[in-house]
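First, one chain by itself: the form predicted alone, in structure tokens.
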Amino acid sequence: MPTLSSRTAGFTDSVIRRMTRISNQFGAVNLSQGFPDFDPPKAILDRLAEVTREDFHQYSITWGAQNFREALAAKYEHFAGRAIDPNGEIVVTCGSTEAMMAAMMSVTNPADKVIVFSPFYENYGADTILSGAEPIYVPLIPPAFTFDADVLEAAFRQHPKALILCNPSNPCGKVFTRQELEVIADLAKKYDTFVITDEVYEHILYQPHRHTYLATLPGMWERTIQCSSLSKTYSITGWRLGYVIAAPEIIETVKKVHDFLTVGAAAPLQEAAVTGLRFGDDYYMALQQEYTEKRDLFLKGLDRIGIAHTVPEGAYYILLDISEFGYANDLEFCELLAEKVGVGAVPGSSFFRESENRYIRLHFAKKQQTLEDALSRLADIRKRMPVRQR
């Protein structure tokens, strides 16, 4: 038999998705994979029901239905303050996962280097390797998850082709300040580097934090490839509707990569989702209020239990410090947590390049009843979890 691709030799299955399967196996409350257990907005679902009886069952335009791109361009202009061309500066993709891959393949060549902040969403390292590039990891320093500007510049001195920026960040909930983004932007311009942004949590923020679109900083539109999706904003993670926004010369290449990767995103779902893209400010204000209430409920519950945790500035994840339990292997801890306590979590080591086993990731994009159930189970964590000798 011929040998398989060497580029995938170091890959495992997704630890996040694996923990969902383990949660299901033990009937655990699944706080591992970040999807809600509540319905999308009714207006979107009502439109979806209508669409099933209309003529949207064949391919749409490869890079996105016209009305979807126009609605997305209008929404982006409203929030980012920059007008964009729906015909020349947007590609609609099958989720932000494809958006990131298409962006990476559009700007990198084999042997190029790409800066990745650590902790990072697990796909970033894999995207880099699948593109034939080499990741350079720069640590975000707990508990505030700031970066050292000198360490970051040392990475830039290796002349990377791109930097990946997740803002707000999965898994640590970091919202990069404008000053931090200006440091990144200045280095990207100084070393002639692209920045690929993952902004899927742009509307899930907690006071007083604000989202700044890196592409709107001086000199950054031409070198920023913005990736996002509708998944988190409208609670439709299974619809797989993402997009890339960039300057026309970049988008022309992204279009070609996207065409050969997936041809196009689902036409009926694009049509239904246009309804959400046209929501007014009241929807996004209510979204922030809803997630603030979920965050506060969950964090207060964890405080009552007495386990140290991060406080997210954005997104809907917390990192729980499990140091007191003495585990050298956080995957083993998560597997036992699902079995013995009945709560699904993700081992923090899957997000860090550094040797790190003190964190597990939990998410709170759940109904109040689900969160209360999870907290009730976690209240017995010290009774149910075996303690390892340090």
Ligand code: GLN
The other form holds:
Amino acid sequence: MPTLSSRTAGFTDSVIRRMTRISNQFGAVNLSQGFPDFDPPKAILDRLAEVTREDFHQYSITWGAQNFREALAAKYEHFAGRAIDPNGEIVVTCGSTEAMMAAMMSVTNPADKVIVFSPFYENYGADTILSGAEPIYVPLIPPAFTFDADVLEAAFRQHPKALILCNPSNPCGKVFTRQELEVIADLAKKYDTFVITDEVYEHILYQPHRHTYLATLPGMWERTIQCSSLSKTYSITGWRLGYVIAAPEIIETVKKVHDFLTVGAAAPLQEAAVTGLRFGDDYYMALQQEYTEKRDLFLKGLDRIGIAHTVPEGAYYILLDISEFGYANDLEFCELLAEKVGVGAVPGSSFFRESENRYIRLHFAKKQQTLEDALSRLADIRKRMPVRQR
Ligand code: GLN
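Return the structure block for the form predicted in complex with this ligand; the form predicted alone was the one displayed.
Up next: the whole complex, starting with the chain shown before.
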């Protein structure tokens, strides 16, 4: 057989998606891959039912249906405070996964450097490999996951083409403060660097934390490529609806990359999702309230069990500290956790560049009953998990 591409030689499969398969195999409560087990808003589903009988079964415009882009532009202006052009500053993609890839392909050349904060969402590693770029990792230091501005500047001195910013952050739950974003923005301007943002958790925040759109900081609109999606905000991860928002000169290129990658996002789903994009503030307030209740329920349960954990400021992940179990390999821990305890988790090592086996990631985007089921299983963790001597 001829050899396969060297581009993919360093690839493994996604550990997050693998843990979903392992959870299913053992009938575990799957708190690994982050997606809800509750229904999307009824109004969106009602519209979807109507759309099946309407004329939305052929391609939409490659960079997104007109009314979807218009509704998105209005929503963006409402939350970010900047009016954007639905025709020249938006590309609708197949999830933010494609948005990030299209952004990377649009700004980097092979061998360009890209700054990635560690821990990071695992797709960024694959995105850099596929686009031929080289990551420079800058640690976010636990427990507050702050960065050292001097270390960040040292990374910028290597003249990266872009920095990837996940805010609110998966997996550590950090919400970058305005001051932190100003440090990043000042460095991006000083070293003439793009910033690619992943803001899929922009509406999942806990008091008193607020989301600041980096692109709205002075001088950042021209150099920020914003990626986000409808997956988390409207609980429709399977619909694969994401988007890129950026200045027209950047969007011109993103449009082309996107067109040749996927042609377009699903037309009937875009039409149904317009209903969600037009929701008023009450929807987003209720979403925050629901996630706050889930977070509180889950964290209280973990405290009762007595395992140390992070307290997320945004997004819906927590990192559990599993040091007491003595495992040198957190993947082995997660496989046994699914089998012996019946809870699916993601090994922390799939997010950290540093050699780190101390954490596993659980998410709480689940019904109360599912979370209670997971907590009652986790209550037996010390009984059921074999202890390893390091
Ligand atoms: N972002 C989610 C997670 O981190 C889902 C990832 C995915 O599989 N697309 O679990």
